[in-house]
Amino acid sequence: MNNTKNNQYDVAILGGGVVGTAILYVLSKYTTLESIALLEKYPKFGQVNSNSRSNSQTLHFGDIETNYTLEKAKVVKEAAEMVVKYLEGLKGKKSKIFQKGHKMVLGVGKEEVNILEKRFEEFKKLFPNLKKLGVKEIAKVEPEVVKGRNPKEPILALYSEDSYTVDFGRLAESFVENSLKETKKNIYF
């Protein structure tokens, strides 16, 4: 798109998937600097690990993710908290880019279920919106998940209406053309 005849800029940026265009897009919006480089080997955004076929389009929040402690669930939350903000404040866009749902962690058996009702307790204050579901509440939201099950075998989940499934090539096309619009920056590809 542009290029210099010295090849100079303040940041060359090394890609560009959701990471270096979301970056892209914070530089060019809320930062004094003058030229930025995108640098990207295909011809299109988000060609790699933010195309739908390489990578689940879930955002993480944390909340479920049982792998999380507390203190990453605190950072993973704030990130992804930005990126909604991002989402929700695009105009006409919307159903292309993302869609909003539910989720949920399910916990089978009594040492799943006490790990669950321990993570409830230490992540409830972070995650106000976060439920603990029986095994009736279950069955209400996803039915086949109890069909047929041992009714003796405990079960628990963690649900959560907070779920975006994003299409992060779209989202990073998204931040290079509102980087191009919201900006008097030379920005270079």
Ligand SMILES: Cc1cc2nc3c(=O)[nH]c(=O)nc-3n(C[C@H](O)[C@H](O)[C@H](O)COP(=O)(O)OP(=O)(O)OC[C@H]3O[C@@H](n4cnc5c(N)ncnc54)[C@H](O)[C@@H]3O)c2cc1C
Second form
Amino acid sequence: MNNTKNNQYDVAILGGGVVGTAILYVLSKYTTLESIALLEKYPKFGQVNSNSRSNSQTLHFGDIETNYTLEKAKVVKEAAEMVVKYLEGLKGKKSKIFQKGHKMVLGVGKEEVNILEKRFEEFKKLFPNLKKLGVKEIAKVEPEVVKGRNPKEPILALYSEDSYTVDFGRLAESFVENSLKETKKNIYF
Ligand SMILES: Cc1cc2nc3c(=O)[nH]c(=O)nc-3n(C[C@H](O)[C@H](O)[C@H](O)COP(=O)(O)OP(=O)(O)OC[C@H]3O[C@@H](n4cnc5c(N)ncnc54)[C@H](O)[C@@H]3O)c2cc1C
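Next block, the form predicted together with the ligand, ref. the form predicted alone:
Next comes the full complex, and the chain you just saw is listed first.
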């Protein structure tokens, strides 16, 4: 349907958080739909769960999230890489939307170290940038983690430099801005 006089649209998206605005962006850029409505009850987008104060601002890939199975990580990584492609392609105020850094998950004691050793073997093919760090290497990147620890207690980190801290509220605003810029479709708010 494309009868906007009667408030009818090809697609109506309910909610302008990071999810609704990402859908808007994908539909605007990659489909032949002609009219899209995005309904948001607040005056600004991304101000509820997607607001930077409502979440941990982590773009999850599934490599260091030890509650993710390999199967789940494959799916999450694919989606995260699409977000990275979008973020890296942004022009202008990039640094307000995301920052790149490093991340690690730490195993303390024999049992946790064994879990991370096994995880590394299972996940290294999917995540070639994932590294195993022993105590000396951890001390170089995060000295406070090692300071004051019992040297007899084994520790091991899985570490990666593919880490993005994202303000999902600002990302939502950017999705809307770029949906309007990159399409000739009719978008209604
Ligand atoms: C403590 C915590 C930490 C988290 N950390 C992370 C993290 O590190 N990384 C991560 O990826 N995720 C994290 N999350 C989850 C993440 O915040 C959410 O998955 C994400 O923000 C959801 O986005 P959304 O667009 O679905 O929801 P929202 O951002 O809440 O958007 C929904 C929108 O719908 C609108 N709306 C609702 N009802 C109506 C209506 N009737 N009419 C019109 N508009 C309506 C709202 O106003 C809102 O803007 C965390 C969550 C919590 C609670």
